[in-house]
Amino acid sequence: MAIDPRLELQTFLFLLYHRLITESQPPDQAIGGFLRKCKVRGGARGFLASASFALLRKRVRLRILWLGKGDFSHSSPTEEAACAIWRWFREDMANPIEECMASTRAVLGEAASMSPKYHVEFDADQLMNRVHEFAERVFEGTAESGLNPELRRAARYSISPEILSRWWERFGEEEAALLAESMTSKTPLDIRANEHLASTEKVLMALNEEGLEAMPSRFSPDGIRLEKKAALQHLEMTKAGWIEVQDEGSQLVCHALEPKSGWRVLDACAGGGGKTVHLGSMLAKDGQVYAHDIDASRLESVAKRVIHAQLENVRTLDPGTGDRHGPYDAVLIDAPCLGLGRLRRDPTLNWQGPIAERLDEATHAQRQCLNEYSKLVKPGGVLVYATCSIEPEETSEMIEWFLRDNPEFRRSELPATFQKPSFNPADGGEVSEVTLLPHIHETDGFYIARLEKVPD
């Protein structure tokens, strides 16, 4: 006998959330793998993806109310997932209390029957007892009453207490609160026009003809923003290579480099190749872009993206061979980092271990990248350093360290794209570095610095 489709979806949500909090995969990959395994299609696929992200965004708050602390070192995934599904029924679905309990029991019962297939074994009755305990503490107010101010603040924004403490100290209460709020809000959909094939104006017109509410990006010259999510993969313009999904902050990294006609450019930490393809589009046939990464597996998607964008000026290099084609007119170092600027897109960054330890590892890698790849910039050439982080150790302090040890480099003014009040310092002086913040610039958090190697 077939089960109620709504109950099936709700059960899949429980199982998916359980998978997300027990696996180390990035959430988008884990969600995609789960949905393929379940053979979920259409609107159900979008529902499960958005609902599971909503649960992840609220995970810190859930755990603090459940355990009275923000510690993620010890976890009972099935208990947490059971409490999360109850909270979802209560807060997101706004169901009456009795219905929440009945719905949660039905989901757990169905999930228990499916456990052999999804490797999640538990006692549904025992889990419901924990849900009842949690619900009582929430309704009686005892879940929050014993929290210290830091935990209460973390529960309010559902962001790690350690991260919030850093922001409160650095930005002050008012701005830190705005930043925290922006990091837990839904993100718009940013795309970039591949102007090698179609102008931004042409793409905008085509999107609006499709009934999508598209508008030019606030800063990026070839950026477009869609306030609502859309199934872009089905559009002819997507199949034709006219557009790429790319956050506006990421787009601005390439505009900071501003490649000139005839330049040879190295994307030193290319990863999946989003910025590589953007640079290739900016140079079209009049310049060469080289994609390099120390991890060859991260470059596997670059070739496909280059073919899709119909670019002939991009070449992928084997790890450790970037120096064979230098020196370059420009080098982009999109350095490995904590990634906290992407917190609104990846809530799992909240619980990946103590920040001090993660910073030590990240800053060590960043220094290595700067030392190694800066040598490949020709005299008079450009070096752009970028991170999807807003932490000073990885951003402004890293550049200060580099310039102290490398006098052959100096700060260089960012291009006209950045000569706007939102980027200019109070004194109106030269802008050679910017920190993008979601509550101010409506992008992911990014740091971008432009340097020049002193000509011979």
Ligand SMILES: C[S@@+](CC[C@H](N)C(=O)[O-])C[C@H]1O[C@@H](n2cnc3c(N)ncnc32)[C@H](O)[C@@H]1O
Given for the second form:
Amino acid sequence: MAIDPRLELQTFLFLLYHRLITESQPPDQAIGGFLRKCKVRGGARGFLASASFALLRKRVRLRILWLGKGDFSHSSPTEEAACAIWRWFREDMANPIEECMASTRAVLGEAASMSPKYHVEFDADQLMNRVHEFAERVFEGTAESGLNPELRRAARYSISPEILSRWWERFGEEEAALLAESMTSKTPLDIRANEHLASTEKVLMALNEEGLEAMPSRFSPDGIRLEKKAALQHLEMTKAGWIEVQDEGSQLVCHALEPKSGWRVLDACAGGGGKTVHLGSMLAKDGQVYAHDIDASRLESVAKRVIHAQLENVRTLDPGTGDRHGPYDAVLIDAPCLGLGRLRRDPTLNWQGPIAERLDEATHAQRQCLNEYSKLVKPGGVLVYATCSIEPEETSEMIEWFLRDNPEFRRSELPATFQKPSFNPADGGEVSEVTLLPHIHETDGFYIARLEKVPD
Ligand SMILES: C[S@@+](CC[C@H](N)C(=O)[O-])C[C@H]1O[C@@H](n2cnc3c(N)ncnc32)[C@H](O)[C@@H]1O
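Would you mind giving the form predicted in complex with this ligand, to go alongside the form predicted alone above?
What follows is the entire complex, opening with the chain shown before.
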């Protein structure tokens, strides 16, 4: 007998969530792999991708209500997945309480019959007992009322208590609450026009002709924002290399360099090349971009992206040779960091270990990058340091540390794009560093500092 398609999808959601919390793969890869395995098509794929992501977003909340604590050491993935599905029926789908229990029971029964294919072993009755206990505590309100204020706050925003405590201390209650709210809200879809092939106006017109609601970005000159998600991969303009999906904050990092005609620019921590291709496009008429990363495997996608964007001015440096081809007119250090500015896009950042340990590791790498790549800046040249993090240790304090030890560098005013009231420093001085915040700038959280090497 064919099973109810809704039940089948809900069962896949349980199995997919289980996979997401047990595998170390990034969520998008794990979701892609699962969707290929369960062979669902069309709208069902979209549902599973977005619902499983929404479940991950609520994972901190779920674990705090379920276990009464905010750490990720206790692990019973089947029990967690079962409680997560129950919470989803109850809180996200707003189903009546008895229905939630019946639906969870049906999902577990169906999942048990599929378990050999998906390698998930469990006793459905035993799991239902655990769900019952959890549901009772949620229903009676004791799951929430028994929490201390910090855990209650973390459950409310579904953000790790450790991260929230840092933000509350730094920003104060009112602003921290706005920041936390924005880090759990849906993200807009930002794209960048590849102005080497099509102007921002031309792309905007083409998007409107496709019936998509698009508008120029608030700050980034070549940025475009779509309020609703769209299947851009099917558009001719995407195939032709006119656009790149890129958060506006990330676009602004390249605008901070303000590369001039004829410049040679080093993207020292190029990773997958998001900023390399942007710089390549900005310098397509006259200028050269060099992409470098300590991890050669991260550079693998750069060549493909460069071809797609029809750029002929980008060269990838072999991390093994040690020849960095300096000095450069400008060096970008898009430094390895905790990445907490991207929390709204990647909820897994909530459970990657104690912040203090991660900061030790990241700040060590940042100092190394600043020491090494600043040497490649020409006298009179530009150094831009950026992170998709807003934590002071790896942003403003890192730059203060660097400037103390390197008197040949000084702060440099950011270009006109950044001369806007929302970037003005409290002391009224010039804007040489900015912290982008999602609740103010509607971008991912980023830090950008522009320095220059004193001319000889
Ligand atoms: C924030 S990611 C870069 C993202 C990339 N710029 C983009 O726009 O897609 C940081 C990168 O720094 C690299 N990295 C870490 N330590 C490094 C070092 N000492 N030298 C160069 N790259 C380094 C990492 O491999 C990682 O790819």
